[in-house]
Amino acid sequence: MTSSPTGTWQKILYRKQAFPDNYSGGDAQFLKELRKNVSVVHYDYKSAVYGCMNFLTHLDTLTMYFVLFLNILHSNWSPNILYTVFVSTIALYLFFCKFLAVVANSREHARTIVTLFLFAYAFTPVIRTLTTSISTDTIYSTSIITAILSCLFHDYGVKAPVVSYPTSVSSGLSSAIFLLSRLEEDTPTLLLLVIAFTLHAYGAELRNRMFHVYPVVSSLIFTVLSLFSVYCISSFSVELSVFWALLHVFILFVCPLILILKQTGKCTIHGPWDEAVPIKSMN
């Protein structure tokens, strides 16, 4: 540090001072304004454990697609339950929209709901045949890439800088139309590109207002999820479920308990360098 010349030295910008530019108080106010671990936010495990849960139901809404496409289209299941899946599907949206979401609106909220379907009845037939020149497994391969991809820019309730709702919505709706370029038929393909949407554009603030305010439903719902969506996968892959199963524990016990442990020793500094703040007026 630079010695401190003769006078008083005052942190300001507006008056002339016979210090240099740079100045910043010397070694004594340095160390003074030195603060460390100001923005950290410690987390419990309880808390830990929930975050997880946010993270896993997610997870297993998209393998729970996969398979309801899968099974679809290998005719391994009836047409009824894709039927059951889609009405679910809007019953949960209606459901979010009059006691979850932050601005209830029934009138445009209506009006999203009509919008979505028609433009989906009307693109149905383009979708479904958009990449069918494309060989089967790349068409699987890039769909599994485009997933992977909306789960890294997904919101699951915490800020971060590489939360991007655009970027996390058009790779997840990417993912499915790859997929529903398989089908042969319009009917199942337009049901399944409106669970798409709907899953992906409210989804995620469904999911973390149920956690917020019903934290406890939340979490049995998670539960019957993950169990059936082990069920599910052990139709195509016993081991496959094994693993999806061990994921899960892995994910939901194992890595709180490494954040926790973590977290003790993580040291940020704070001072005088760091980028000046504005601070609103109360007034």
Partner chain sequence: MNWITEKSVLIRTVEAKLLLMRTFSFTRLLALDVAISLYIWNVWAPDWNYNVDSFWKQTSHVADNLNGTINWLRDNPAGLKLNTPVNETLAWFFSYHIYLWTTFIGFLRYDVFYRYVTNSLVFGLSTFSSMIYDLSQIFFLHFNCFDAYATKLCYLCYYTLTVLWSLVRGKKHNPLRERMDTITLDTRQQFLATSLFVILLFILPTVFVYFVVFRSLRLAVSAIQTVIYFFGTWPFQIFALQKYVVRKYYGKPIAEETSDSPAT
The other form holds:
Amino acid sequence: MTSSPTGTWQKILYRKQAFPDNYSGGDAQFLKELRKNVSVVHYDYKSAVYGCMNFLTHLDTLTMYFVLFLNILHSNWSPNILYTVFVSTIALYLFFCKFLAVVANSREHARTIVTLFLFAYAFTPVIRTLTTSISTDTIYSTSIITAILSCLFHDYGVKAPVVSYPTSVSSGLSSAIFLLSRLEEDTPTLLLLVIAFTLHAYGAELRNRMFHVYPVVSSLIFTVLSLFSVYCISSFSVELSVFWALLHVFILFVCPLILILKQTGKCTIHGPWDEAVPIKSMN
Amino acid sequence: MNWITEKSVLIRTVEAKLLLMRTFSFTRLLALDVAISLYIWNVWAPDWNYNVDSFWKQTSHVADNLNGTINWLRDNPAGLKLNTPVNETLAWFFSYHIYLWTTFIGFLRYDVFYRYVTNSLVFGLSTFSSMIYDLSQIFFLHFNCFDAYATKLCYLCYYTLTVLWSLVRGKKHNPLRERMDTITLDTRQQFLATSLFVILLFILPTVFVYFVVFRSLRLAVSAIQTVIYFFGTWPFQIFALQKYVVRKYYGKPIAEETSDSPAT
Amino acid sequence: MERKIGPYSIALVSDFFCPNAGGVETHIYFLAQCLINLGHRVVVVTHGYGDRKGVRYLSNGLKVYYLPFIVAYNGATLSSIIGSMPWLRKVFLRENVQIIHGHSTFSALAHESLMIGGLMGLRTVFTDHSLFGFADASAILTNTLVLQYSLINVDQIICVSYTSKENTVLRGKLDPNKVSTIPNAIETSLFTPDTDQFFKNPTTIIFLGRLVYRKGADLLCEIVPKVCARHKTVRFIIGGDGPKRIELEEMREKYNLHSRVVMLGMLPHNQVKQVLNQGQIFINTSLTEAFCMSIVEAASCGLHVVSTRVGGVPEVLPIDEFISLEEPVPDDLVEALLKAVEKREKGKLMDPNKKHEAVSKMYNWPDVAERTQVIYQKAVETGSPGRLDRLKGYYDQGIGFGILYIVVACIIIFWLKILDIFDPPAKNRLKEKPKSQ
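Switch from the form predicted on its own, shown above, to the form predicted in complex with the partner chain and output its structure.
Below is the whole assembly, all chains and molecules, this chain first.
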């Protein structure tokens, strides 16, 4: 039990020091390692807006899908429009495979397309007659709920623990299947099924990469898409389209502002008592 | 041959009776048995034909009711969300089987055979009941088949559904570690899994309804057969009860007790 | 010669005591033992364990009150402060308690008794054994709802390391002068080295602890195969059980280390020494520790310790001779382990017996008890805030939850007065048997 030789206080416990027990280095050393707001991320308005555009693009594509379905159901649009959409979806998918996909194996992609078609073709009659005995309202509400679920678990280019690719794809596809059971003919069912699947399975990656690599082009596409979706909804109900437009404005401009303003009020305390975050090695 | 002797209640009870006839208390019961049956014979014998005819009428009623139920189900009743194509298929399948069943029992409709059965009433109520029991086994054989089909189908559907439910959320059961593993599927598998899941989800109520119908039919038949079985073996039950009561309350074994127990 | 302190009548209150075995439990047990040896009167108050209710005497003469309270979650009682008040009042009056010493933030019983004892006019001391974060929901609730209000009226506070003191001061918004640092200790006579095995056994690295995320089981999973790949003969012994055991078994199978990694499963506390004696190096991968008892146990058995630099660990043992510290990065820990193995093979590690001697001097229970009784003296000699001051303290901390505490305190004051009329304190005090010495 010797006191430390020089008489200065040291932050050690294994030696009894010549200071009373409630002394801990005075103001110089006490809470020296306290750090505030270490992990605060400084967001800037522009990147927040781009993030919102990413989210709204997904919502817009979903809305366009619903609009397409409704128009086909009520035979408002000619089937040619459906064929065009279908062909463009396939073209986008091929573009995605060739240029943006991580695993650029053409054999795998061809296999995917073939399997998709075959099974979609096989399942179409089953899906069409799946829910004939269930009321339309139930079907529509279930479809919307699963679509919202799919949006919740979707990947918007931000790493978050709630993101789950299987859940998002499954719920998106189920929402499409519920809807498709209302249709009368086989061909639109098949095409819409393929479109829905491609949208949910590959849309996320394509969109995230586009926003990451070509932000300006993506924002232009987004503007066109949102205006078009507002216009399409207005053919069904004007109030809804106004609401939709307002929602766009709110999410796009007001929400990033709220984020930036609230970040300044953040105050976190860090120090040696924090639980360490183990760094995983690469392999 | 062995299988028949094991399964047939009639043969087993006759063997047991022959074995136990040496015991006086059992012979008492047998005598009572024959007395009751003779009494019933007297009551029934005059209008035996009427009885047989009414029996056949009842059987065809059962067949008609069954067909009627299947047709009723075909029309998607009572707010049950039955899937039409599956409903149609299952209804057609089971109607055809019911038709097979009615043809089958048509073959069994021979007067001579039933004379023989009714004459067995002489040998005692228990003999008659055991014979009826054996006949009912043959009669209602097809119901067991119906139940088996419906159960298997329903179980398959349910099991696949539970597995797919885990799969669409990205989890798979690991039998080695007995826990749920996270698994990433490629897009084809994801598509298949989700489509199959939704399809099976809607088909399950239909299959379940058929399962309920045929399982309850088989349970009803089982209940009737249990009652007949009791009548077929009532002397043995009373005999065992007697022995038990004597042993418990009087503490001495019956003098004429044999070493083998009744083969019930 | 110092003036003799006391003797005081002390009640050690906590939810965690025998028959449970853990850090807090052993701390209370040995502290009570040493305080009795110093001449104070000590009783322990805790909740009932299964059938174990009522008053019991432990083998060293310690009197323990097992009160029949309901255990809600994780060993802590369901606190119903007003409901526990008659029980605790009775116990404190009977034993003529002057100082109430509560242990562990997780123990609701400790907080209750500090509050009630304070309102009865007794002196209060609290010891904190763990570190907390600030950011997750449970931490925010514990800090604002419990700690600030509970500790504002406690006379003295003890923490087990300087990091723990900083943490507690920040969490409870306390005056640093009221907080003292007294480290934990271990019973070093139970953890002696075995020189035979130390020098003759092949190089063995030992890990003992629960296999949970908090204790760094993931880090361990990464370290073991790397070390085994770079060194041909080193062995690992892993003791303990938990949710991460499956991952460790998988790692063992994946790298085919069945002969080099031994997994012992759950170890009872009395077998720890035998296991520690089989090795020469101890690895600790915890992600947060206030004061790590296991490394002191390992050092007492003569092992060299390799640990992560978290919490209060850097303060516990002298660096380089007794312990090697690294950040919780797998590669750094692997390097440190390999260096330690090299030192062992060259025979440059400190002799285990010398290490044991040194550790016995660093941490022993009589020392801890002496320092604690100085704290008790401080608590007794500085005045205790009166009842109004206590209520004002709650108000000052924030009226949001403070109103709740004020109301409860008022109800307790009221009922204390009523009980004092019907059940006078004088009648309750245990008549001391005349000592025959």
